[in-house]
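Coming up is one lone chain in structure tokens, specifically the form predicted alone.
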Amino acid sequence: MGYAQLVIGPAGSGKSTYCSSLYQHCETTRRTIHIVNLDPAAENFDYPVAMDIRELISLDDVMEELGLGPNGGLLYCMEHLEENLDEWLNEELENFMEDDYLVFDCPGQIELFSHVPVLKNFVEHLQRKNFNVCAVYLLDSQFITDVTKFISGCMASLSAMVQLELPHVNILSKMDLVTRKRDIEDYLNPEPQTLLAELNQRMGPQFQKLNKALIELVDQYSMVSFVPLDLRKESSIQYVLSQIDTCIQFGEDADVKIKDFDEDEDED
């Protein structure tokens, strides 16, 4: 059985930086992971690329040959990947062991994990190959500055949850860049009545029923929660990794090591 993280999130949320830091952390702890680039527009990497979609198709080539813009070209590239799962992806996966741990660094175009089925079909293909997969959704902590943006981030994450149907870990990235951490902490364990009051203050009275429904969705069903990630702290990276490992049951099938004790028999 293989294991995989699908690293998703809006553009600029720190996905590639997360992958790089995760690789360095695992290298330090003598744990092996493989980072896979699924972004056909990527150029520079701070980690060794174990598999690269650009060997199949690149955004620059698509834009030049088909005359598409960046967004249309990226969707074309990902649809081309979907059409080649049985050939290109299967061939690439043969280079890995059955119990290898892969981290897929995905593009930041939100359509890919909110309503376009490309990544969902990609995940289902991995699952048929006996991979346990977890979605890792990154959201820039500097984006969470008020209640409206917090609710917006929650709904975007929830959209990805519903679309991908995977175990899901939501991460507030770039915590090392936040100057007022107390403002962020209010949204890690939010009080629903406080959120509702703030939301009603910022929006017109005609939205009060909608505001109440949104807050109840976030609170009562515990659908969305965020784990803060400070890349300066190894303990923070390890905590996030442990949350993901639990989701994909990594290490649960490992053999338990039992030390044998030889009892000395006293001779009379």
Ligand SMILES: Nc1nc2c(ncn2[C@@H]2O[C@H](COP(=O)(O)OP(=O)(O)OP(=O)(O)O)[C@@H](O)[C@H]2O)c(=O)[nH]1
Second form
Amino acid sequence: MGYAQLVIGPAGSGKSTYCSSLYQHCETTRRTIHIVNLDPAAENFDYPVAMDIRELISLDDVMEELGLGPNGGLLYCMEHLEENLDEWLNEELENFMEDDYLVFDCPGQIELFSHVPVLKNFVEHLQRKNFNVCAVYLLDSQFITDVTKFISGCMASLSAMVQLELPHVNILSKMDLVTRKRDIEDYLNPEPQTLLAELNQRMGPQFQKLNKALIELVDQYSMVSFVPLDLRKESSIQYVLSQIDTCIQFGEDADVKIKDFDEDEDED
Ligand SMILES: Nc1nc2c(ncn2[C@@H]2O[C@H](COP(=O)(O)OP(=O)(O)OP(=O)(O)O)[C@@H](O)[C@H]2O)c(=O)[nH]1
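Same protein, the form predicted together with the named molecule this time rather than the form predicted alone?
Below is the entire complex, every chain and molecule, led by the chain shown above.
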């Protein structure tokens, strides 16, 4: 059984920085993780790249050879990846051991986790290869300065959740930039009635039914709550990691083995 995080979220939400900080944290705690670059446009990395989509295809080449723009080029690259899952990905995965933990740093194009099935197929391929996968959705804390932005962030996350059908952890990134914690507290564990009242205040009366439906939707998917991440604090990174580990049942075998061992000792 392998373990994997699929790190997604809008462009600039902090995915690569998160991957790099996670890598450093794991090095400090003597835990092995491997970071995989799935962004064909990425150029610089602050982490050792264990597997790199650019060895299969790069955005620059596609734009030059096919005359595509950055977005069309990126989708072309991702579809090329999808066509090469059996060959390229399988071959790359052979470099890893059974219990390895991979973290996939994905591109930020929103269509990849809203309606284009590439990532969904990618995930299903990993699952067939016996990986437990968790989606880690990053949202920039600077983005949720009011209720309307919060709801739009939730909707984007929800669309990824529904499309990928994976255990899902939402992270509010760049918490070091939040000067007044009070401003975002309401959004970490949102109270539906408070959100609805705020939303109704912000929008015209003709939207009240829609607002109610939106808040009910957010409430029903109670997973649309966010874990704050402050990369300056090791404890914050550790907390986020433990939430994700629980989702993919990482470490459960180890616990069982230790427990079995203790029980064996007691019997002796
Ligand atoms: N202050 C602060 N800045 C951050 C943090 N995380 C990321 N940034 C900055 O935000 C910008 C975008 O970060 P990236 O990690 O490149 O974001 P990304 O989601 O990988 O971006 P794309 O690859 O374009 O999708 C960079 O300038 C980072 O330095 C954080 O926790 N705190």
